[in-house]
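As structure tokens, one chain now follows by itself in the form predicted alone.
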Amino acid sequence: MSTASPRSGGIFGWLDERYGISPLIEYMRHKEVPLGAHPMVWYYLGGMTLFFFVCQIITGVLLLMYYQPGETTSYESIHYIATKVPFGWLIRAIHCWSAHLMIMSLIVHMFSTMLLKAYRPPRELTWLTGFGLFGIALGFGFSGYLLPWNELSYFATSVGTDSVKSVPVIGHWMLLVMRGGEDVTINTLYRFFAGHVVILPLVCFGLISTHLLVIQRQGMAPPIHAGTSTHGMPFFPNFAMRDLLLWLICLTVLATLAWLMPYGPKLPGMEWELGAKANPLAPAYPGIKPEWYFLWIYQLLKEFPPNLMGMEGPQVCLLLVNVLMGSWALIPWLDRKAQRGKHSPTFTDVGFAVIYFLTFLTLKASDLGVAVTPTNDAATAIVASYCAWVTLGIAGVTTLTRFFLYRHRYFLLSAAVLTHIALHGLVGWSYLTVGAVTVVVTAIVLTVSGLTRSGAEGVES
């Protein structure tokens, strides 16, 4: 007769004994998040972009079981859930603001990886996985933006998926099979709300499992420092009964952006009040511009002129993009010194780099500084060199910061941007000309500053 442990009886026993439980509390009774030299509050991105993402899952089904996709249901079926279904307007609103705070989460924790070097091997699949789930939760954004069926969702989404257009060789198929058709009509409402509720989601429950699974086999990135330490904090109870804290904060903060703002802040990119119903037949949408996240290619594709280089203008720039977003994703294998377990200025001053051009092609898509979007030059240089201070104001303190108390000494990348930033912005150069000049440039001062280590390396050997 077998003796029984006593943590065997009751219905934890029943599962240990048939699931093999008691393994996996050891497991997490040992898991230890590494401290180091950087805050903890890093650490706890990830679940809370994780936290959005359920609010997502849980008010979307609520949504769904009123919703009907059509041509004179879509609009109606939103509109009935704002006015008539008991809190269906808090729900839609909780819908929309976990959306915009989950890739607001998503963004920050995106670069605190990167600036922290997070990504250093053997945690180069954690990077690709995570960067995937950036480029699905657009496309929620981006498909989730028309099911309402109103003016703004439908003109917004023509001038969204027409930009596809631009993509070469490709992109006259690429915008049929978007829209389902050379125009947007019902048929690309019903392809949106297929890949709106059941494709992206299975991508996204795939690509999460296996971003969770390498995490919790790899653990934690820790801080890149001299030595080795194996000082950490348990995982449980102690890290997540803060990151438990932390959702409570996140709820009590959505509901209450959800209750006194329900159709947004009325920032650019961040307003759904319902509106009136699409009619494709209606003048444009005046000011239309896409959500918050895709402002700075929106006002890229601006900058780029109808003609370059014996291509489309569009063309140069979505092919810019493409290599931009490339080269972001294969961070983990540009950056040597990290894989070394290294510090790598040069990596750490690319990602503030590119925080300061999001930032003022954002500002300036916006129309920051003018009540109304410009309709002339003069107005459109206002905005141009009001981004530009404010932007310049940002890094004027970031760079500080950096100076001072993290003792970062290697700004070449960044000052070339806001180099560009002002020239562009305060003097009025012209975007592409400008930085044209600061590439060629900043290339040959890495150049010259390569050849010079390199030289006395050899000097020194």
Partner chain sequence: MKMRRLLMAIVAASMFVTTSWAEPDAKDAQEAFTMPEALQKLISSVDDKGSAVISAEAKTYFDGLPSHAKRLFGEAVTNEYIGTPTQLRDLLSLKLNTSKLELVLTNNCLLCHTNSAYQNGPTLFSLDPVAAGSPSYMDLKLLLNDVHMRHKLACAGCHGGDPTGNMAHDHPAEWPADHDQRIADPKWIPQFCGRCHSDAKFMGQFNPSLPTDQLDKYKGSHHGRALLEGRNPRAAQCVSCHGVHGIQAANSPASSVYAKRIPETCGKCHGDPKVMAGVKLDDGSPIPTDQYEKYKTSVHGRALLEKGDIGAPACNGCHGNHAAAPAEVSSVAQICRTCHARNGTLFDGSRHKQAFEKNGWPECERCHSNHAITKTSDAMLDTSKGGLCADCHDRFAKEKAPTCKATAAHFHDTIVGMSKATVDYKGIAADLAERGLDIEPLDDERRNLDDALKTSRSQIHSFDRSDFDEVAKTGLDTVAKMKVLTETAEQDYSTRGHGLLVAAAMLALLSLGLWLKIRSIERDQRKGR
Second form
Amino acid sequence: MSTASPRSGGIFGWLDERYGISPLIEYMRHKEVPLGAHPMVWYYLGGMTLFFFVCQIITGVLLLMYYQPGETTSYESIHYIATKVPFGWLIRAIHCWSAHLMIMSLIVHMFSTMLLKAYRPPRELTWLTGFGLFGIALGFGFSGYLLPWNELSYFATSVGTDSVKSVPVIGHWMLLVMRGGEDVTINTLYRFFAGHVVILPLVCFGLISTHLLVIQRQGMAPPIHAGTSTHGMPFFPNFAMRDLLLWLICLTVLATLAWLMPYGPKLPGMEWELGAKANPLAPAYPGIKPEWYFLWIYQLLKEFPPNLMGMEGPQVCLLLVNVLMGSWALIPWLDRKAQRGKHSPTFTDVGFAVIYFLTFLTLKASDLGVAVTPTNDAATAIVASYCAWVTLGIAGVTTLTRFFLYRHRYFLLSAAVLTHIALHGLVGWSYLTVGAVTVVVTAIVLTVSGLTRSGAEGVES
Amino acid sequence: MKMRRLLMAIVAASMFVTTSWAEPDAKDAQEAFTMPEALQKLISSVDDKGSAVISAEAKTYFDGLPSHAKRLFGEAVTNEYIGTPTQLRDLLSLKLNTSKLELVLTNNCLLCHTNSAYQNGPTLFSLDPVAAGSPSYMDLKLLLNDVHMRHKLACAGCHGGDPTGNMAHDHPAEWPADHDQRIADPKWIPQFCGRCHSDAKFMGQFNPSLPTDQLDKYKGSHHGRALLEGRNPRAAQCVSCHGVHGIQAANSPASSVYAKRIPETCGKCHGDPKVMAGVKLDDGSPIPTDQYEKYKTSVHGRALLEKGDIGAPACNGCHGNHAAAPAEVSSVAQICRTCHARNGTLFDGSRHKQAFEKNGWPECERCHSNHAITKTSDAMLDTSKGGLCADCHDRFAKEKAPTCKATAAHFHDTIVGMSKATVDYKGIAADLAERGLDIEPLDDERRNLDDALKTSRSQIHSFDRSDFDEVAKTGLDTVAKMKVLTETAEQDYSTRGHGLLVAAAMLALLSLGLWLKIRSIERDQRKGR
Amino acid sequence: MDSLTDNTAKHTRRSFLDLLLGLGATGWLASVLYPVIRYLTPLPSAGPSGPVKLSGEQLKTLDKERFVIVPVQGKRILVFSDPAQNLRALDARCTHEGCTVQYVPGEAVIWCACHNGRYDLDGRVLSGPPPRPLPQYVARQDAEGGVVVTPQTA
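Give me the form predicted in complex with the partner chain now, not the form predicted alone.
Then the entire complex follows, led off by the chain already shown.
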């Protein structure tokens, strides 16, 4: 194996002779994964996400062999798979577990990329395709959720698709197209099914190819002060084999989880017990929640009043979500310092601020099992304060680590978000009011400090 | 073709003519109504505090009435039948529909008897009889909802007189003349109601499905005999249960004889020691008055009153209604059997049948009691102290007590075992389902067991060990089957675990190999460098 | 000499490592493929075992067409009444390529339209490409005038 030219015999030789594969291998052998200031673990997350995605394809195809979309068959066929088909429970459990783990590793991957500024030039396209893939993963989750046609998924989909109508002008039309009618019916399931097994996979393959291609072409992003350490690990075989090892471990974890908890860990937004079949005429019941990665939007929608600034509350809320998501996609162009290969502590802090923001909303939406009656204001306040304490705890640990271990000195934005959380959760002020005040105060502070520092640049560490 | 078109044109034209003729006519009627001064005065009157008596809402209602109805109002006021603002207010506030309104406004009895200027407490119909100092049956709203009133049988139908005449002056103060006598001894009432209600042909005009044998039945009932034979003028007659003004059809939930309200209605007298004073049972003892209280706690009472199961028997379910009578010892069991047929048949074939007859015991009631009948429980079979079988045999059939106790213990243990299995397997099934195992076969068997348990409990009434065993066998077999199914499922689960263990071992082996391979490659690379 | 033993040792170690890898990979593949293969193997279709009674609709067809195809335990069975008015039953699956055969009353043969295979009324091949005779089953009139097919070969 140590010889520079690959074996010339066998199938490989036959293929190499015709298609010239050895230069590619040679290319990958010389391509190096940078070893540097931060732990290597962050480099494995993309591969891990890819592995879970492959699991999704395989188990998804297997499920398709028995799944029959239809009013009288969707629920029944999933039930048949989960109870009667040999190892059907395993295939379904792996499909569900792998879906959640994929989104988890994807989110961690995205935040690590963001905090390590790997999006900086020349890798803007990697970030953009990655962001697109994140959107597609959410689409997979949302469309797949409806397919068992059970009560929980039916109502979650009703609520989820309903938000589309707040889009100006074409909102209603979009709702009709998405649902295949005014309401969520079996027509919606047909559309979601087509999206889940054909449309999204096609788009996804395109984006994944681009994402992988640019990564293979450019290599993984080195730490921001490149030059101090130039050594790296060959991508092939060293890194690729480590990837493989990790995937094997992931598979074992998947199988074990599927055996231990075939219907999920029973956390809010993370369970897939079949329950009762969907009945469009049954009234909704308390405790309807979307999947956990949508919980923050769900909670944000709850924080908005019915009407705000002459618009409908949900409309304003979704506008805000879109602006936030849009800015997130445009980060490579917003972060001017990273563009020039310099540290950008502001954007590091943005990353942490976003993490705290999402953590608090997700925790609050999941109730922590405290609020039993949904209309109980006192219980809601208790939940808010619990969630605030947990979030502040997490923030305390991360901030201390940043301060002492990584010598970060810029905490303005994360401090603003944490103040917002504390004032809402601990003092009990309205989420929106405090939010607006915090945004305004932060904007003023930013402008003032920007003005005073405009002369003297380079203060940041 | 042409003909048909012509025809259609003619039809259309004639329709147009009719409608255009009809319209001016209606308009004429609208314009014809002019508000009489007296009515205007009543409508715009104010009370002591200076606020309007007739609310804006009532005025809107009045304005929306067709003009002939308004005219009727005008006439009633002009003729002084409607004389006070409050009377007008009450009539308007009922918001009657036009046909009902016509009935009221052309009925001088009603108009006069709602006018507080002419009537005082006992003869005044009002919306709030208590406040007006009238008896509760003088409620105007109830009266207008009366089933008779709805079929246009108004005051004169029972009281006589002419509702269109003006009796303000020649109407005697005490009318009818024997009023007090009628009140003191209401013997005349059943016959009076029976004039119509016993006439099948007459009643058929209104409700052909209504029985007309009530009076005949009543005459034979304990109530009827006590009243008609002059023994007890307090004995219930038609009005006691159905009410007077404001009678509702028995299937209306508002009726005092609606299934769910019967116990309360009967209890009004039978639960009141004062009313029941002097009434004796056949054996001469005073009649108890705790039936209603007992019934409320009974399995039938709870089903009817709490669960709202109107199929559950109320008082009349066993005692009859118009023919109400206490159940005889000999007939108690037959009454129960109308619903609990299987248990009755089993009992008839049992050894107990003769023993009960010999002792003159009512069959079912002996063990299950009557008004306070509770839900049966498996504890009744318990052979320790307090158990029904054991107690009875110790007292009345001591010589057979050991055999009886053994049989009862056998019944008890078998049934309790099955009952426990149904509960246990519920938990087991939930646990298995949680772990992703198929519990459908187990659920099917559990349903079978539920059935078997019901039949076995009923089979107790044969008091025969071998008969019981035959029936209970199905249940016991099902329990055994469920046990096997549970074991199979558990085995399935442990197979899964073992499979996972093997797979994990393989993965660990591969991972180890891969790890060593990586190390060996990297060692070679370092050497090569 | 030293380097030679070193090389041999290294060689042994490497081949052991490759063996371990190969074993691990095979075991892993087996443990992944086993559930998948079991998953893909269809379950036997559940249906009543034992004799099957013809429905009214099927009896009508039998009366009109002189034959009817009845599904019995996942099999297709041809029930027909022969010229002597006796009820007979044959497997309806042509032994050639599995098409469904039919009874031709006029010629008193069983005929497969796909490749012109012909059988006699006992299921023996008369002409055409079928390699084997059609298995025979039992069909008989029951007491109430219905027809019962037993899925066992006669």
